[in-house]
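This document opens with one chain alone, in structure tokens, the form predicted alone.
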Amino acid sequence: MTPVNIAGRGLACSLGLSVEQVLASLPQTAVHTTQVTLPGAMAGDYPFHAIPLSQSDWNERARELVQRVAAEAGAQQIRDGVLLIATSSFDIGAVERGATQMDYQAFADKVAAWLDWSGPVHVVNTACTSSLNALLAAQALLRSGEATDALVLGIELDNRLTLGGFAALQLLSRTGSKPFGDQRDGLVLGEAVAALRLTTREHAIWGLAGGANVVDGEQPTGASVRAVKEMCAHAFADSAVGADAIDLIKVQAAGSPGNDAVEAQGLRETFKHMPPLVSLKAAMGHAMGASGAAEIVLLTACLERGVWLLYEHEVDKELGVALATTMPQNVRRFMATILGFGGSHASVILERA
């Protein structure tokens, strides 16, 4: 099977405007939010984890997010190869400011302009799984030979709409993202652009081993038992990796009561032994559609740079589950899980090349 690599990486989220930044602020325990104010029936403030990127025109900030997340990737090497923008709320940011109207088509044309990029452009919608199903879209495209390089293009950025409707469904914290905590009382949403330049021309440090999909239609909103644990069956089965050979899972753990423990419950049935967990939505927020491709870069970093989380908050102990407080060492594959709405449930597992 032909290996597909991560040749390159891009980053912005409130945390910082680079990799480096990212990794900079990283260790310190302030958390990097803003707040929010909601009117209506769900009135009041809500942390966001905001990019620190000021522009009062709402399409010249993306533009200048994506181009600078897009470069720090490389993506200017690979403008013919295939292009995936995963986002969930695409440009409505601008639609509510007047900026634009709403047509799907013209904001991935848009994005591709950019970037000046020549060759074919896919849009990824899934919900909170939309990066994770772009890089399992663009690896098929890899290893059946349609392409030799593709960049994930994951973006989310500032709308009402979204908060609005976190709000509304009342899945909003009002306090802070604590996952798998005890005093959990819902997640916190971020921005975030982020980009991974994958191909099969060269050699790199993370491989993309393999991954799945799985809907379960029964839970629209919210995670399932036997979803999680079906997703980790065919994310071994698609990567030829057992579970005993997995060393760290990134879990999605955003702070929801009930999603957090049906993750919990969904792990602790698939492996005999647990390997460490690491929840990266106290650092950088929920950022939907991004998230799976900005908490992979991030954690891709991490691994490579020796630096870790700091978690603040206290682990609800009848999830059976635990946050590894300090870095694993010799992680050479981990699965990356994002839980989302429409009941899509999304992994990936990534081996050192």
Second form
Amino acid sequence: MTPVNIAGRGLACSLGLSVEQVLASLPQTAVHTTQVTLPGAMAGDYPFHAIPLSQSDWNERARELVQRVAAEAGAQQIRDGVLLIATSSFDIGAVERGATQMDYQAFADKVAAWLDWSGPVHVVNTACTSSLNALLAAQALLRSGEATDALVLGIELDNRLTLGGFAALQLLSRTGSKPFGDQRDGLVLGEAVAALRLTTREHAIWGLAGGANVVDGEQPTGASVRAVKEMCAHAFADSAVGADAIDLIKVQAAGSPGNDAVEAQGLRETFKHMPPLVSLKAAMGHAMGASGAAEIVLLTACLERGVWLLYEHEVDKELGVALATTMPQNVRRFMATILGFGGSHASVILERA
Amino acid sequence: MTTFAIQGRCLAVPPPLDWREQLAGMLGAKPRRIGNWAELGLYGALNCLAEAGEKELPPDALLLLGSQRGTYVPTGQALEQMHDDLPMPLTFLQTQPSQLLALLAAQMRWRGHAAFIAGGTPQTLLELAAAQCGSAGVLLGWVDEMEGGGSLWLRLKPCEISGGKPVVASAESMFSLEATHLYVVGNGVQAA
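For comparison with the form predicted alone, provide the form predicted together with the partner chain.
Okay, now the whole complex, with that chain kicking things off.
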């Protein structure tokens, strides 16, 4: 099967406007949230991971971030490749400000124009799992020979609808993100623009071995244990590896009381010997549809540069899992998992060349 | 080239006047608070599956859903609600296209790979399907609730045997009663 490699990456999130800035900021993770005030029945202040780029015009800010991140990933080399935009909120922030009309195709055309893109463009929206599903689609297109290059571009930017909707569903924390924490009380959302440049034409440090997405309709707003287990099994099969070949798992663990427990149980029932676990949510927030790509960018950079996460909270011992407090050595393969709305459970396996 | 045989279809553009009653009959009860777009999607997908002679979608089949305007209506409603309060929880859920994927999965008693692709065309959706689906094929839908509404679905399975003389497929010819096969070739989609 044709190997699909990750030839470039770019990232803007609350920790910085480039991979280098993000890595430099990582050891001081706790200081990177701002407060957002919401009205109504769930009124109050909520922590939020905003990208540190001030710009009053939503579209101009989005354009600058998309161009910056895509350039960091080397997108200018593959403008006739496939562009897969992954988002759960499109440009709804601009719609809220009266700066544009809601229009999926116009959004796709706008982003393509920002990048001077001439190849095919697809917009994937499977809520939080969007960018992992975009990666799976890109891999399939590249494996089939339909294309040799693809850019997966996760875009999740400031808007009131997502924050308000999550607050209305009582899913947000007012105190902070505590993945698998014993005091976990909800999600902290964040902005991110992340790019992964995929290719079959050149070697790279990391390759995309495979992955899987399992939608379970019985839990339309949450995760299910059986779907977590099936997701893992399908991802192993697609990647032609076994559970014992996984050296590290980047978990979803967004700090949800229910979903974190479900994810932990699913992993416990899948792995006879649990690999080290890592969560990036406390550092960068949950960036919804961009989170899969953003967390893969950050984790691969961390593994290459020997930078690791600090956790300031205690892990819930009843979950039967632990987060790795030091970097695991010799990580050859890791799983990156996102669980989301719509009963979507997605995971990809990356392999070091 | 990937060749698909059309095993079943639902071409509800516009849907029949009694489509809501038909849907309630298929579900055993009137759906509650899932929104018009999701109801239209369920109506078309379940009809398509029935025409294909399948009670359930095979676990390794792919479910791909596309739309030109998707959840615009509930999103507009949620934005209205946010002028002075939070959106209603169920209204917010209706803004998420992935909720329809979950509803479809639940109704079809199915767990598998499903995705929503926003915008584009039915042809580009089929090209993605051709790259991603295996031998169990794909349930491919194109659902819009605006401008009279439409719920277009095809149950497609890869095959070796082709039928007729293929011609370049418009969206209309993809979703027509005449087509028996669809072909995904290097430069687009053909139908025969």
